[in-house]
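A single chain, nothing else alongside it, follows as structure tokens in the form predicted alone.
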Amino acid sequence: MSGAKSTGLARAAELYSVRGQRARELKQEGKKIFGYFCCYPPIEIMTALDIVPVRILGNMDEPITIADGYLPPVMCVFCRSAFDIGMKKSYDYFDGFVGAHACDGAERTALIWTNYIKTPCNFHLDIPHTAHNSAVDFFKQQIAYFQQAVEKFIGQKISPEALKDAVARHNRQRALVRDLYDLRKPDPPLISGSEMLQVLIALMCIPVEEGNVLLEEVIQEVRERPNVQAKKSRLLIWGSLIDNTAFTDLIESSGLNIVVEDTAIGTRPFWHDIEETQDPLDGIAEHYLKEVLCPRTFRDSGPSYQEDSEMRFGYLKEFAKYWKVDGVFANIIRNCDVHGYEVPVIKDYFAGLGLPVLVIEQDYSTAALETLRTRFQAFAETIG
């Protein structure tokens, strides 16, 4: 793929369809490749050591045939899928594996992974479940341990200047992603949800410099091409991640335009820059613990139910207003407790904004998707 002439959206589609190919090419060129679980491991530290960070995902097209011998079937099916394809050597090109206590399922998967999928370098990042100042201090120390472990593996120290440069490059990527999200504000949006998903997953499979070039190409292409999208009801997706365009294609072919996603492959990793601080680890710890807005982290509560909801979900009101949302899809991967437990309050919060919510607990399988079509079509008719 290194010699491919495609650019922009076509390039993103290629990277999406063969997620590990570019990383394998880079490995052959001498690069170190680290896989990381969820959006909490600080990829800036890897970038500062010229390591290519690759996001670990599952595979909705692949039946789970191995993982259930190691992980309980009542656990999150996404985590089991990621481990399953790991056992099938989809990630055999990794030089390092970074697990994280993003949730109980992710922690369990990461610990089992290090025992059964042998990788030269392994690290488990302990992440507090609160965002208080003492928790940030604790998390900073965990990140420092991670940095020391990777430095020892590579045989090189990270200078403060190199880490600040890595932060700046990733902040540039975050800004470009936000620029791309702005192109979904028109009605109809200038880029589809499936195209956006391909771009975001492509970014998670290549070095940050290549990702920034790709984003600049995509933004220019989307701005200049004719808008062929049709006007439909505008949808905000909240909840568990979606990492397969078969799902977004089904949604958008059912009479809906996806315009914003509050998910781990969506706004969460990109919506806030890391603040420049004298000690870069201070800004990194603050960002990942306080600004990656996942319900796995408990935040300050309000004095009443309504005020508490506003403190926790007020940013979603701003999303709904900015992208002129007509309805919300709450996507729950089966046994994703982190998001499943939030469904009653999320429905209540959006009801207070006058926005209907469709809740679906799905099996993370493309084979089971078509049965959902009538539910999305009925929802589109309801809010249209």
Contents of the next structure:
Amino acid sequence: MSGAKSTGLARAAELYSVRGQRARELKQEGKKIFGYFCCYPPIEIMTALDIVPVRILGNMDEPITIADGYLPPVMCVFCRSAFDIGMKKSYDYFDGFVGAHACDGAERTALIWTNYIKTPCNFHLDIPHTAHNSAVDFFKQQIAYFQQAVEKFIGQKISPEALKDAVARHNRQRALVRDLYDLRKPDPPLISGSEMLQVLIALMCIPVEEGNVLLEEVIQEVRERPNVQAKKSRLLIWGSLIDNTAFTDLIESSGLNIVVEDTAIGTRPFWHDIEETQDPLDGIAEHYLKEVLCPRTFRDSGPSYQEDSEMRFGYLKEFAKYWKVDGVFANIIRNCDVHGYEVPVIKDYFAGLGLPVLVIEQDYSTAALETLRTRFQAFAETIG
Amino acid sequence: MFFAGLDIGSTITKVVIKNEKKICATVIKPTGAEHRRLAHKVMEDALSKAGVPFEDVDYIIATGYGRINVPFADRQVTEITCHMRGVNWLFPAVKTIIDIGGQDSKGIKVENGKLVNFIMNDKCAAGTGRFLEIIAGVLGVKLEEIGELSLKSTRPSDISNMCTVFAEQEALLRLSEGTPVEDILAGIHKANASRIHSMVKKIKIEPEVAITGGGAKNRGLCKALEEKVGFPVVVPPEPLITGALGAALIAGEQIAKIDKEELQERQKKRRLEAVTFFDDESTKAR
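What would the structure be for the form predicted in complex with the partner chain, given that what you showed me was the form predicted alone?
Time for the whole complex; same chain goes first.
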């Protein structure tokens, strides 16, 4: 980075706004950089080999101009955007590309990606759609294949100690993120949704140790600064990810404070630690399949609709309680089926908790954001 | 004490000036591309109609999609809350409001004078005034006459497509087949009502139901909606002003919450002029 190094939130804002920059620098220094789709590929495997894992995201500011020639418009617009900016060389510094069968959109995009965007090392991770024990066993085997493929590419084996160490460092990151989430419990929260988003995306573009230093700086800064937030209604976001502060700014300038987000750039990758098991792959497989709670995975269900909802969404009740949530925004990126299909049940569940839900299916485009302002403002007026 | 509500809609701008007892003046004017420069002119009209000097207005609320362009407003409130308040004042028994505006349509739920839920369509012209404008143009009938004309139909034609562009094609096709204009219009109104109804149904339509906005001035559309809803609906005497009226009512409530000194301070700072954050030359509509 440039001469005088910024720290804390300022550093997070930099990393957020020029996302590939740190990875490009590290590549210059000889490090290998791997891009990965969604929050299911185990980044611990990459960290254990000193590879920098970089999360592949789209760009809401960039109109989709190339991807539509390759991916149909019925596909999730986030996936199409990610592929579009991939074709425009946003990710041309990757040494490896890890696709995953997370949802149908991510899978098709990954296959097209390997065909048209050439990366030295490619791997497609098969992730089962259930979380039964046999599925976990199967998934563990897939992770082992992934590990072998990466080891072969780097020309070095991962020792059990190195993997355990990587797990410990990522667990540390998860714990720090949860500490930061705690600072959103006061009213008003000590950190805004936009600042939080900058920090979380920054973490996904840098090595884990740098991320942990950043988190410690941010936590200290947020604790010590005077609270800059205004008191507003407290919002939980559930659903498709948000990866642009233009969106969170719009929400927070419409009379709402974002206090917790159950999304793939929110709590999901960070909420549970990986258990330290004798064979580290056991803990890793269990964690990703059972504890990363994207509805792309079908979970054990109860004998009735109510019990089923309770088993699947009980954690949201906890979020609502401890973060003192006033209302819920169900964010659906257009054609994000896994979240779109859950809307009726999620509305029912929150209604049962007495929480109003605002459902918006949006086009993943900053140009189309302003028309949503009236909905957020009216929602704030409803719950305020 | 006087308070004002300005509702700058996509198509029409409405102003209501009120005191504690009654509505003192209402103004309804086309919004136009120059609305950023003209909000204060419409306000001036309303003030002179009411015979109230600007300095005597204690609180002003702006609403509608142009609400950010009213620099002399004390506060902005969405048109959803404002319509709710306006209708609730006129018809306290109303629980469901269907607002059919120029560029969007909305469903609004009221409980004990509070906004509890809403739904809106602002991505597509289907189910909005714009749709009716386009069809009126295609059929060569004045917009304000299409509703009445549609009521003369004995055999409403089927219009299956609700995309404005394709519905326009269908209407043309029916014309070429020799279908009477009133039957095509009846079909169009039925299709439009069905589209609006299926959207508002999502937030549960409970009686009483009120229809507001420009769409409420179209008797054919109201009748088609009434048939869909299954029971009679109420239409305010001037369905265009419920948003501005609600804004004025909320303005009245706000005054009670602010102490006198702050109110005077606000009044002193207030200037009846156009927004200044636009570069006047480059943003002028041509």
